[in-house]
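First, one chain by itself: the form predicted alone, in structure tokens.
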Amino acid sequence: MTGDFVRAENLSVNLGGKTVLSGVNLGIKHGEFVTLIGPNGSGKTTLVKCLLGFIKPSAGSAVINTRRTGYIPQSYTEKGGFPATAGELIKSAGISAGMKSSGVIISREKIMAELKISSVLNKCFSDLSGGEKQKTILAMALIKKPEVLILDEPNLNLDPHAYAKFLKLADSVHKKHKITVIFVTHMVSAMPVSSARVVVLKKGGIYYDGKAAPLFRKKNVMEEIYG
């Protein structure tokens, strides 16, 4: 895996005297767009801390080769009233990432037109709808100009429809940015079409490493899956 953009070599976790992940080996390339699936449990959200950083190994060792870095958690907190907007939020952003104020503007103005949720830049986040949080959110990440971007389960604070837009918009940001994709779900039934290749993680381990098409076609893969 030597030159992979992102890596785990024999990667393990143990966390609360449980092992989580069990001599895990990934590697990604630069531009690269894969999906990330398996059961709750599997250890995807905690393969993606470690390599974040978030999460010390117990062995081995995961590491993304840039600091450039943007990452969709699986879950956001807020508290009631939360007085700042999402344009706020996302110039914020910015200028943490070292820009400055005026590229700032332009480079909001840019994201939000993309994304489609200009309307919403002088809303305060906590009255937005649950698909216009996640797009604030994603232009948080996308106005630091990530190398790499990481989607955790995007769907659970999604409806259908709501998730269905943004599996189409984490295409366009893949094609148009030229960024790593890493996207996370525990759902086989809709899945980013960019995304060629597929890894399983089941119960710590990485169960299939390859094309989607193959892994698809078979007829019990649900009971591979998830059985």
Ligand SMILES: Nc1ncnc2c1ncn2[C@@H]1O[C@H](COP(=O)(O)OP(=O)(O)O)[C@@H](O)[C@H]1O
Second form
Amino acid sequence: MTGDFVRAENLSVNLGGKTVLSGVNLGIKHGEFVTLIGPNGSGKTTLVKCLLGFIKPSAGSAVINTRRTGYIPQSYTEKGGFPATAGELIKSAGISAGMKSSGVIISREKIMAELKISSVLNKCFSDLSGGEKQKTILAMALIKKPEVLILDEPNLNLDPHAYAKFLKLADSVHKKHKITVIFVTHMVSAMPVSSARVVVLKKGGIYYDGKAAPLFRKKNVMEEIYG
Amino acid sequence: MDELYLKAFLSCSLTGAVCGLAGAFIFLMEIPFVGVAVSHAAMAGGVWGVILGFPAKIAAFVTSILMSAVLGPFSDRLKMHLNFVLSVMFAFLMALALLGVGIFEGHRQMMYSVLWGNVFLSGWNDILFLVFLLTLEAALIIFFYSSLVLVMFNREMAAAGGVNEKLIYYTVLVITGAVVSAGMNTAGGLMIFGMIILPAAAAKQLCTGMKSFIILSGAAGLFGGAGGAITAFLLNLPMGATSVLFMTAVFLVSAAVKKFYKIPLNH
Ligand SMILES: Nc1ncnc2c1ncn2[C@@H]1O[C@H](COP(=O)(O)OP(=O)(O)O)[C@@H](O)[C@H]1O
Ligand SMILES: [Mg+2]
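One more: the block was the form predicted alone; return the form predicted in complex with the named molecule.
The next block holds the full complex; its first chain is the one shown before.
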């Protein structure tokens, strides 16, 4: 586990007097695609926020071995109409990560084309559809050429069709950009096909860590995960 | 125009511009209440400053800055929205101010002057300070533009991207406090509310892009302050209230333009 690109060792977290994570051990190698799955309240978001350094562990450690992380939080600003265009947001993400203005414009064009959102360049973020918003946020993460991409329940704002497309996109982004992806979801049905590795979190501990296929060969997989 | 009027005009216009720029961020953070809360901090600071033997103006300013400096950290530590922290502080500071006035009757006048403001009392050093604030705001916006946009959009995404989001967020709050405190000479602690919200609200009607929103908000503030000051001279009206009415008119016009023309400024 030492030497892993992303790792949690004996990680425990207490929040508001409640044990949210206890004794979690997880190691992720560079370039892996890991799906983190578990029922609501199992501690997925907490684990991810620990890795990012937003929440301090009460015991153990959690680290990501790079500063170049792209993070798509479970919920992001909605507010009463945020006055910024998709293009501005993506550009700001690039520039605040230290990119040059000219370079950002070129990268932005490429990424928006890759995600098929070139047409929303000058549209207000608040006026976009759920899928376009999600892709804009993905573009904000990708423009920095991150080494790790963390997506926390990206399905929440999307209808099933848009979500299926988003999954394919996440898959192709992983392959094309050769980055580590941590994909968080509470729905087994919302799991990306490409994910070779599944980590099941249950009541603050790791319940399963391995290939997807054996897990789903079990008869009562639903009960095992959600029960 | 004699010097008294010139100073009042400059004071009112600069306050409009300074408040307009800060107002854009107050709008983005959704904390309009900050105007009222900071002005009561100033009031409490002024009253107790005088009681304890400090110059009222400086005590008022220092208290405002202190309040806006602890605002962000309190909100983060307590996991409470800024607006709730502001409400708690507002209640506490108003009680503190009234207590001071209750004990030392003579300070009532000082409380009124904070609440209503008096632009004719502002001197050249007040105007210079407004110029300094305006320059500071503009410099921060220009040099930290991208990080500011990101932090206003989502603090955690900004942090994951390597932005020192806490420093930026807290700095915006402190500057907001300084702006409200400085603007109170002109508009008074009550009217300042309109000065920070109306320009941003007017700009929001026309803009779907961040750059145009911030620039237009500052411009609407300057225009409202200057227009209000001139109208007040001509019709012999109180300047703070006239400026706020003028800004309300600007807001209504931009809302009408949005309704009938639908041409968003998307940059
Ligand atoms: N700040 C907090 N204070 C107290 N409890 C919390 C806090 N944040 C999360 N929790 C609790 O921790 C548990 C795990 O939350 P979370 O990590 O968001 O779960 P998931 O993302 O898997 O749905 C939940 O029971 C939640 O109520
Ligand atoms: Mg979650």
